[in-house]
Structures are given as C-alpha cells and as structure tokens.
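Quick heads-up: it's one chain on its own, the form predicted on its own, in structure tokens.
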Amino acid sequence: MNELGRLEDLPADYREALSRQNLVPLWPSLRAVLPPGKPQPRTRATHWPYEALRPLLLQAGELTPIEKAERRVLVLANPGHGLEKMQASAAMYLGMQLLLPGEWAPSHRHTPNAVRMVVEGEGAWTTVDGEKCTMQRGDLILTPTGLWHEHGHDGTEPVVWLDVLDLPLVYYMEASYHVDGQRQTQHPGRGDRAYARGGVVPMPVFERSRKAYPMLRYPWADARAALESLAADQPALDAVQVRYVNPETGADAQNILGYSALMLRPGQTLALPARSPAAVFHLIEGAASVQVEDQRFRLAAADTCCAPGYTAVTLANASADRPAFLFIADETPLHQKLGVFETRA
C-alpha cells in the first residue's frame, strides 16, 4: 500500500483555506483513526493496590468533610488516558468512595449508570429509588441512570466501596449531568428478597414489573454460594463464573457495562482469550495474580487492576489450598450493542 500523504506536504495557503472553512484533510490522519489489523488502545494495564490507596482515602476523610465533598472519592485513573481524564478505560470510570460513621451523602440522580462493589465495613446503606440496600463486603448495588440515590452510615467503622460508572462514554456523548434532590422516603420491598433464589419467582401470578431494574442489590453471599455450587457440580469446568443479570429478563444487570464474579480453584491458572472490551478485575477474597501481556500484578484482597481490550489475560490463584474470588467489570454489553465485539485466539 502506498504511503499516505502528510499534512505538511500540503501548501500552507491550502491548509489555511481549509481551516477557515473548518475543514480537515482525512488522509494524513487516516491510519491513526483506522489502524491496520487491530485498535491501538490508550488504556494501559494498571494496578491499584488497596494497601497503598486506603490510608490516602482515610486521610481524605480527615481533610474534607462530607458536606464539602458530597461524594468523597479517589479516582482510579489510567495513565494511558491521562490522569486528568479520570477514566480507567475508554468507557469505564473507577473510584474508591469513603463514608464515615454518621455521614450522609445527599440524594441525587445522574445520567451515567453506576454500581457499587462494597470493599470493607458494615453499617452503611444506599437508598435507590426509595429501596434501602444494605451494604456488606462483596455486595453489588446498582444505581442506574436517572434513579435517585443516596448513601448513609449507621455503623461505627469506615465503609469503603468501589464505584464503577460508564461516565467516560456518557461524557463523550455530551449527555452527562446530575440533579440534586431531597432525602428519600424509604418504602418496603426489596428486589434481592423477591428474587432470592434462581428458578423461583413471586406469586400469585408472575408478571414483569414496570421497573427497568427490579433487583438493585446482589448480595455477595448469594453470588459466592452460586460459584461454589457451580464448581462442585462441574469439576472439569475451567472458568467458574457467574454473570449479574436482570432476574426478569436474563439480560445484563445494566445496559452499557457488564458485571460478573469468578472463582479460581486452589492453585488454578486460567487463560482468558483476547477480547475487544477492556476489563477491570477486583479481588474480593484470596490472593491472585493477573498477567496482562508482559506485566504481572499480584493482587491482595481489595486490589483492583485493569486490562485493555484485544489483550489476553491470565489469572492465577496464589493459594494452593483456598479459592480466590474476583469481581469483573467490562465493556461487553456496549461492544455487543455496537456490533464490534470480538474474541481473538
């Protein structure tokens, strides 16, 4: 293929004439936006150790009261995108949020979808659209687009959770905004109780609710039990993994990002194929390593790392006698909706 012309090859007066009309020649930049063979992600494999992050987050609690912060968060920024962009990948934002005893993070709603993966502590809760969701380690709580949500803490120790949002995508679309609200009135009824067991639904006659998100809290105790049951039932299964879904439709729990939990058997090494979406790995329990191309991250409990798309990933359990459990967030639903999802050998 012939080498494409460069911008500087064009006469200066021609370039100036283009600029005056808000025009840009494509050919000098064609290979940058359509590289040969596969994309060239800006997302870098990055590791955020919780041991290093936690004291800085607690210090933020001393330096900034919740009234001035509204949401006291340290953003897990990917250096490949530039720290000022505050994004972990092209479509994912990550943040570690701290709530201290007695604090209340006021009610608001926004266009980006969000989930909360509880990292440590007890006594906190999130109210979403009037439904109170208790927060325990490993729980996944949805705060979908447009729904009012607030956080409160009735316990005695700090509570920390990992935020995952599709904020970079919504911001890029120029559709990102929030609205402040009043403290919510909590109402009875909880989706995690109505849909507490797979294969059974509430009576007398099951009809799909009018809620786009009938289940907002996914307890870790249930997800962990499902993984252990799956591993025992299928001992030859390589990837012991469950996906968080809408219990009424079977679709992904949210419509842009996908969430799952994975169990590594004692001593297991699991090779994941290169797929188009970027992925985030957060270790809930145990010890594990994540190999991304030539980089290897050793994860302790509550550590988080990310891998760019089109990159093979190898997970390994560091323990020979105990399982390891990971929470995974990725861009799969978005890629599938856009028709660009692919897996490469």
Ligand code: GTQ
Contents of the next structure:
Amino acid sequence: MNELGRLEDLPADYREALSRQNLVPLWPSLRAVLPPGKPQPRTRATHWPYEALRPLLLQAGELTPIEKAERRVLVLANPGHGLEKMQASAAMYLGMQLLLPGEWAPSHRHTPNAVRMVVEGEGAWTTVDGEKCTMQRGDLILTPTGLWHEHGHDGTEPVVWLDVLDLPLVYYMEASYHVDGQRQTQHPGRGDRAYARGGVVPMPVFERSRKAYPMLRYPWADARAALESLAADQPALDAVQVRYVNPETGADAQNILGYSALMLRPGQTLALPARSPAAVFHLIEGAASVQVEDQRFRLAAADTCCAPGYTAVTLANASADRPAFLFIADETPLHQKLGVFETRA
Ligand code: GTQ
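Now show me the form predicted together with this ligand, since the one above was the form predicted on its own.
All chains and molecules follow, beginning with the one already shown.
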C-alpha cells in the first residue's frame, strides 16, 4: 500500500486557497475514511455495572425532581465516542431511567425509535399510542418513531428501566426532534394480549391490524418461556436465542435496531462470530461473562456492556447449574437494510 501525500506536503498558500473555496484534498485523509481491511471503530468495549450506577441514579431522584428532568435518565456513554456525545455505539443510545412512585413523565413523541427494557420495580407503566403497557422486570416495550408515549408509576418502590434508542443515527441524519402532547386517553386492545400465544387468536374475527407496530409490549415471561422450550426442544442447539419481531410479518420489531433474548445453558460458553454491527448485552438473570477481544466483563444481573462491530464476542454462563438470560440490542437491521452487514469467521 502506497504512502499517500500529507497535508503538510502542500504549500501553505495552496491549502489556504483551497480552504477559501471550501475545498479539501482527499489523499491526506483517504486512509482514515477508508481504512484497510476493517473499520477502526470509535466504539470501545465498555461495561456499566448496575451496582455502581444504581446509587447514582437514585441520587438523581433526590437531586432533580421529575418536572425538572422530564425524563430522569443517566446516559450510558461510550468513552470511545467522548462522553458528551451520549452514544453507546455509532447508532445506539443507552440510558437508565428512574421513575419514583407517583411520578409522571409527560406525553411526547419523537423521530428516534426507543425501547424500554425493565430493570427493577413494580407498578410503572408506559402508555404508547393509547395502549397502556405495564412494566415488569425483563419486559420489552416499544415506543417506535412518531408514537406518543408517557410514563407513570402507581407502585411504592423506585422503577428503573434501560432505554435503547437509535438517537445517535437519527441525530446524525439531522432528523431528530420531539413534539410535546396532552395526557393520552387509554383505549383497550392490547397487542401483547392479542398475540399472547402463537396459533390461537381472539374470536370471532381476527385480522392483521396492518399497523407498523402491532405489538408494543413483549412480556419477559413469554420470551423466557420461549427460550426454555426452545432449549428443551433442541438440546444440540448452541445459540438459544429469540428475536423480537412484528408478529404479523416476522420482520424485526423496529426498523433500525434489532432486539433479541438469549439463554446460556448452565456452564455454556458461546462464541459469536465477528459481525459488522455493534451490540449491547444486558443481563436479565443469572451470572455471565462477556469477552470482547482481550477484555472480559463479568456481568451480574442488571449489568450492561457493549461491543464494537467487526469483533468476536464470547459469552459464558458463570453458573454450572442455572441458565443465564441476556437481552441483546444491535445494529443488525440497519446494516442489513444498507447492505453493509457482514459476518466474519
Ligand atoms: O422516555 O421518552 O432515555 O425521550 C431519552 C429520550 C428516554 C423517553 C430517553 C427520551 C426518553
């Protein structure tokens, strides 16, 4: 590979003449924007232990009333991007949100897509497009692009959930904005009820809603049961994993980020091939380690970590007699739609 000319090799007056015309020579930057063989991701393997985060989030509850925060969130920022960028990866944003008993986070809608993965506490709910979604540990709740959503809490203990948004991408596209709204009126007709069991549907008439997002709440009890029965049905299957999809089409639940749940059998080690999208791992239950190249994170329940793309990841269950359950968010739908998705052996 040729050494290319540097900026300093050019006469100063020529560089200034270029700048005055808003022109830039490509060759000094060509290798940086098209590095050899594989990208040089800014995204760094990063671990956010819940034990360290939780007291700081509860402290935010004392320091900042909900009215002064609208959304009381500590952002899980990747130092490789610079903390102020509030990015976990190129396309993913992560935040831990706290809602205290009796609090209400007012209705709004925005262009980025979000999901909530409930981490702890009982009694909170998110109303999405008029549908009240109750929140229990491990539930996944979609608040897709453009849909009104508000959060409330009728319980007695703090509720915490993990927000995953495609905000960095939508912001980069200069397409990120929000609109404030009125408190929503709730209507019956919950997608999670209609689609509670594959193969049996509500009577007398059941037709596809043809909504872009027919199901907004994916209860953990159902995803967990699906993993358990998959593991029992296929003892030789390595990756016991289910994808969160639109139940009417089978396509990814959202357009940009992909969501799945994975069960590690007792004592299991699972090597994932290097794939182009970055990924986030959140441990719902059990104990596991996540190895990203030479870094190894030991995840306790409610811990979150991320891995850059083009990097092999090895997951291991730290328990020899109990399964471990992980929630995974990644950039796969985005890479697939753009045609840049790759797997490397
Ligand atoms: O709950 O609507 O973490 O609008 C960031 C932006 C949560 C929310 C975040 C948001 C929300």
